[in-house]
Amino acid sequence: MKILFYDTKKIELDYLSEKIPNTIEPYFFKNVLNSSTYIDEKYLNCDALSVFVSSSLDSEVLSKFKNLKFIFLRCVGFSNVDLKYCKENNIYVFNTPNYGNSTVAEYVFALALTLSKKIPQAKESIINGDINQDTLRGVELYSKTMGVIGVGAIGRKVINIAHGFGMDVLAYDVIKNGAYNFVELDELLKKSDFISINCPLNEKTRNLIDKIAISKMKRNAILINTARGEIVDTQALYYALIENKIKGAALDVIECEEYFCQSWKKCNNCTELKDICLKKFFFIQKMLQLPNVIITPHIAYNTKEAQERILDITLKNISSSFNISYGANNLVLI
């Protein structure tokens, strides 16, 4: 069975090469897979693909692989896959749930503390030799209200950690499972000092945090997004920040991030960027200059422990799909 692994990091190559079943014929590629990726004809007869969230598997890409039976995602979300095409062509899609619940939740608070305690400004003041205690004064998390949008496995971890900081918590989810303080989204936006986005991206959550939603937030609110960039309207957020309508934003994900080149110096695909994404990039670049904004390169998941869980779950998905005794699978319902 032939599987093509794209967006492969060294830790993945080493780990998978050692543990993948002998009946599997793996091929590893460093680059992402999307409509502009060159694919040698000899690989087009593969049985399966395995990709990270940075790849984009639309119908144009998937239609090239005539024998494709499985897609093994090395991530939780599957918004980067054309599920309609997969359903119509009997392609089974698997994800890796629950690999980084603690990892991502911890990162939410790493961002919250970095921004609220003005840590980047403090470092800069040391470098410049210009220390001003007044401009470096932060705020406590204790007794503040954390609003959690999306109470899945990660959202529940965020709530637990927030309680550990002595924070009050408001929760919003379309499915109200568990004994949490669920409120409507408008109430959460109006009352929260910190807002953590932990919901999946779908048509209902796309641009959920738009100009109207942001206008309901407190002026001292800090928005944290470790879910998917498209949940937040970039342009609306930028104007809210420069007009001091909210206090700050910490983003580990941004809109159109799949179009960012892995290295600006090696970027040769700029002409292929969608027009709408060029506009998003403009506002993202402007936000990077703001002192009350932190943007990191989608690394909330990126710990040694979480990475190994991803690979173990992926191996179980592969093995069970090809009827090899290894473990249970995680089929995405399409």
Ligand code: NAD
Second form
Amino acid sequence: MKILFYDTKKIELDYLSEKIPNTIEPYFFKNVLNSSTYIDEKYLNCDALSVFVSSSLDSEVLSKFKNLKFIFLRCVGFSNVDLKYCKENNIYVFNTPNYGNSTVAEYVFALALTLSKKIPQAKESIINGDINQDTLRGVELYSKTMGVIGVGAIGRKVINIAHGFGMDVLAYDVIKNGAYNFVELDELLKKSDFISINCPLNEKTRNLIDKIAISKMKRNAILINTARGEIVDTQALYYALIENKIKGAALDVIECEEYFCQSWKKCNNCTELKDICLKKFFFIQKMLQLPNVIITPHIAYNTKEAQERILDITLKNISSSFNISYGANNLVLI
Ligand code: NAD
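Please give the other form, namely the form predicted together with the named molecule, since only the form predicted on its own has been shown so far.
Starting with the chain above, the whole complex follows.
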């Protein structure tokens, strides 16, 4: 089986080169795969593709691979794959669920603490020799309310940690599974001091947090998004922040990140950027100047331990694809 691995990091190259079964013919590429990626003709007959979230597998890209049977996502989310096209063309899609529930949940709190304790400003004040305890005063997580949107594998870990900090928790999900304090979204937005987005991107959650949703939040609310950028309307968030309608935002994921996250600087002159993404980029650049905003380049998952689990699960997915008729794990789509 010939597999093309895109967006391959060094740790992945080292690990996969050593452990991949010798029945597999792997080809590793550093770059992402999307409609502007150059693909040498000799690779177009591959049996499988393996990508991370930054690749975009729409029908234009997928239709180039006439022999494609499998997609091995090295991530949980699958909003970057045209599943309808895959279903119509009998392409099996695997993801890597549960590789990093605690990993991402820990990062939610890294962001919450960094913002609420003003850690970047504190470091800056030491560098500038201008230390002012009045401007560096933070707030506590203890006894505040954490609102969790999406009580799945990661959301449940966020709730556990929130309880450890002595926080009250409000939960919102379309499926009310488990003994959590479920409320309607409006109530969560109105009552939470911290709001953590942990639902997948789909047609229902695209821009779920828009101008109207943000207008319902408390003035002291801190919004944390580690799920997918498109769940939050970037422009509405920017205006809410500069008009002090909410207190702060921490985003590990941003709209159009497949264009930005590889190289922010390069993308300043990126001619192939869609107009819509240029507009998002404008507001993201402006948000980066705000002291109450943290933006990171989709690294919540990125620990050594989680990366190894992703690769282990990917290898299992590859092996089980040989036995597909006996039932395989982690199939997003059959
Ligand atoms: P999961 O499938 O276990 O849980 C998602 C939960 O969201 C489910 O309980 C589901 O019912 C709920 N949900 C679905 N639609 C909803 C809606 N309209 N409103 C509210 N809730 C809704 O997924 P997970 O493993 O917890 O991951 C959640 C998301 O986190 C992934 O889809 C992915 O986008 C993102 N993620 C990000 C990183 C990162 O590095 N930043 C890493 C892993 C996952």
